[in-house]
Amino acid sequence: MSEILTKSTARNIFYGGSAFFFAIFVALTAQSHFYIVNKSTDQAHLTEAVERGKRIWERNACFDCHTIYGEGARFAPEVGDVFKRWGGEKDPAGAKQLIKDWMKAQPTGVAGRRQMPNFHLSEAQLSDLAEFLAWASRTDTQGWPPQKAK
């Protein structure tokens, strides 16, 4: 057996295998990037208002309680599909207004329920956040989350 697998043969197998799997890794990374950019993300509706809404989401650390696409804390409901759940497919303006009104009404004061803080956002900030949540609902999540929020 030692005559068959020499040091140089073992080295060539190692380098050849490493190059082969590195090439596969690069190809799969390129395919994933192509899919995310061209298929799953709603680039047509990615506006400055959506970007500002994303910054508001991050600045107020909404992910400390909520999840979006399963990322974030699981303390409060998933909001990646809140726009759809609140009727955004049939009445987009009404769903955006509902999101804004919900944010203004916090905390609700319902006994026995954890309270969401009121961030005292301006009307423009609320509109941007609603635009971000509307945009997020149009992302192809490939069936994620597996259970719809109630």
Ligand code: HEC
The other form holds:
Amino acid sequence: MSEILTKSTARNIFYGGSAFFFAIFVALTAQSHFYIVNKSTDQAHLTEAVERGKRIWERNACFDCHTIYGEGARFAPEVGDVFKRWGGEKDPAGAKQLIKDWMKAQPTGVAGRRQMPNFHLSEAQLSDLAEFLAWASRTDTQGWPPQKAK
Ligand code: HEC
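Which structure goes with the form predicted in complex with heme C (HEC), now that we have seen the form predicted alone?
And the full complex, kicking off with our chain again.
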């Protein structure tokens, strides 16, 4: 009886298959990077204020309670789109002011609602944070996360 699948054929299929799928993996990774950098990110408005705002977001660990683009904890609302939800497309200055006022008004102490701490940020830090959240809302996440904040 002749062997159909010899050892060397099996080895060749293994190496050939691995190389083939590794090449696909590399190509898809490159495509994702290209897409993120050139298409989904608002590069034109990636200002230093936005960068500082992101650092404030990180340093104060807002993601311990919030998600942004679905990443983080699920104790508090998604904030990747809060700028849009608060009318930023029609009135950018108004929405930024709302974000600053919101930060200053915490904790609200409203019974039955989850509370957010006050971070005692300066006016300049609040502005940077608002710039960051405004910029973040313009990232094309292709509808992610699927469940919208209520
Ligand atoms: C200890 C948990 C906690 C942390 C940390 C926290 N938040 Fe919150 N945040 C909340 C809760 C709870 C709410 C919802 C409160 C409510 O609706 O009354 C909220 C609401 C918000 C909202 C309004 C969102 C909406 O859609 O209504 C914004 C904006 C926000 N937080 C920004 C931030 C920023 C920026 C930071 C970091 C500097 C931060 N939060 C850190 C708990 C937290």
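Throughout, rigid core stands for the largest set of C-alpha atoms superposing within 1.5 Å between the two forms. Positions refer to the first chain, counted from 1. Remember, predicted model here, so these are calculated numbers, not experimental data.
Core superposition places the C-alpha of Thr9 2.5 Å apart between the two forms.
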